[in-house]
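One chain comes next, on its own, written out as structure tokens in the form predicted alone.
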Amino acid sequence: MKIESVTLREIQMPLVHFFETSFGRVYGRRILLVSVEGDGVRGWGECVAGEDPFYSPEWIETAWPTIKRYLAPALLKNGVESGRECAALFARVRGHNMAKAALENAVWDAEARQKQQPLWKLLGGTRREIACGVSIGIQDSPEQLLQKIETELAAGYRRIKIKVKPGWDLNVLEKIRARWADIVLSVDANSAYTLDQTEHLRKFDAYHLLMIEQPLWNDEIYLHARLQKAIQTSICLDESIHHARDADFALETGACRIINIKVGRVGGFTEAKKIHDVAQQHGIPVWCGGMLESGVGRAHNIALSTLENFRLPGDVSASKRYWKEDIIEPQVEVRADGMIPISDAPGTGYRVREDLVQKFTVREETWRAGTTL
């Protein structure tokens, strides 16, 4: 398909409730949205880069110029026949996976709309509904955390994940298990621990967790293999997995038993599918993590989660958990049984509310084919 224009927007959306991890607390999100137009259709993508370079070296102020100077010109000059061709087209740029994913995923969406096909089918998905879990950030008190867990369980979510860090871990797990002995529970450390805390991490085994996600350094695989041998709880790797080669190495070395695939973090649908396939070949389940996305990124997560090996509940929760008013319609809703049904409508199955996008936009640039960027 011929891409005629690329538009990049920064929108700012306040969160319904603050979200805190071991990196800090946020009350709102600066989000980069990408739209591509060609052959009479428009596709949308979302860059999951954060406001600061804390979770990743990428952040909004690296993603914008990377898209503007390198990725958008490459796409407008060369064109692609399908979304899967974007990865090779962008390969000259090293890293910057979040910037690449935003543009590639927009092309996948446009391709699906052009073909009048649901995005999930274009990706090769098979699930007609997906199971949902929920991620709960660090709270002001254990009592506030328990109240939030109670609310999410009542809403039907099938897996509770809490953020942990030294000083906010075993004490809150004890309170959770004292109240709910049998719920599916996992924790996410976001690299808050080190290998010399192995004895402390071994104490997590007593709480019968589904997983402990990314306990050690974000760029480390081998030391996670050493830790996995020392603890019973399954390690899930997230930040350490940038591409399929990382996944293969992690599984060959026994560094994890579960992988979290974030399509916006690994470079787009093409690489996400490859990681999915590697894990499936190893007999290891995957699930889809969230990055506080708007409805645009949330819709992409839903489509990805229809692939066969997404066997564990992901972080694809309802729009209303994060936003008073999401920028898509219908908004993402989770049924009382903790499932999201999959739409057969073309593209993501959700319509972007461009009136709200415009309302939240604080900067915008458009580049067209045949012009100098």
Ligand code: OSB
The other form holds:
Amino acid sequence: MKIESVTLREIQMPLVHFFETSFGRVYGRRILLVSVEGDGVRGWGECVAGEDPFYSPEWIETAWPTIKRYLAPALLKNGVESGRECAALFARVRGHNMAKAALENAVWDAEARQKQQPLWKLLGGTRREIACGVSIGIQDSPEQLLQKIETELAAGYRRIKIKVKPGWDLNVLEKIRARWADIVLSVDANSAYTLDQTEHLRKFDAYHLLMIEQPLWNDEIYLHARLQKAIQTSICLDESIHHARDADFALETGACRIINIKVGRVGGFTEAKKIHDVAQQHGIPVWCGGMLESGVGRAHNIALSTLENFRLPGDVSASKRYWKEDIIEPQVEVRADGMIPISDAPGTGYRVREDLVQKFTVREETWRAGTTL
Ligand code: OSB
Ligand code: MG
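Hand over the structure of the form predicted together with the ligand; the form predicted alone is what we had up.
Below: every chain and molecule of the assembly, starting with the one above.
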């Protein structure tokens, strides 16, 4: 398809409730959105980079100039036949996966609309409904955490994940298990521990967790293999996996038994599909991670989660857990049985509310094909 223009925006939206991880607390989001236009359709993509370089070295202030100076010009000068071709076009730029994914996914989105096909089908998905979990941040007190878990269980969510760090881990797990002995429960450390704490991490085994996500360094795989040998709880890697080669290395070395796929962290749908396939060949399940996305990224996560090997509930939850009013229509809703039904409509099945996008926009730039970039 011929890409005629690329628009990059920053929107700002307050979160309904703050979100705290081992690297800090956020009260609202600054989100970069990309839209591409061509062949009479518009496709949308979300850049999941954070407000700070804490989850990953990439953050919104590296993503903006990377898109402006390199990625958007590459797309506008060369054009692409499909979303599949973007990764090769962007390969000259090293890293900056979240910036790349925002553009690549916008092209897939446009392609699905142009072909009048559901995005999930274009991606090769098969599921007609997907299972949802929730990620609950660190709270001011264990009592508040228990209250939140109760609310999410009542809403039907099929897996509870809590954020942990030293000082907010075994003490809260003890309280959770005393109240709910059998719920499907995971923890996510976002790299808050080191290998010297293996003895401490082994104590997590007593709480029969579905997984412990990213216990060690964000840039480390092999030391997770050492840890996995020493503990019973399955390790899931998030931050450490950037492409299919990482997934292959992690699975060959036994560094994890589960992989979290975030389409932004891995540079777009094309690489996400490859990681999905590598895991499947190893008999390892994957699930879809979240990055406190607006409806644009959320709708893409839903489409990705329809692939067969997304066998565990994802961090793909309802719009209303994050936003007073999400920027898509309909809002993402989770049924009382904890599932999201998949629409047969062309594209994502969710319409972007451009009036709201406009209202939340704080900066915006458009680049067109054929003009000096
Ligand atoms: O590690 O999965 C993570 C949010 C921001 C950065 C990293 C992570 C998260 C989440 C939130 O856990 C998941 C969600 O979108 O609800
Ligand atoms: Mg994580």
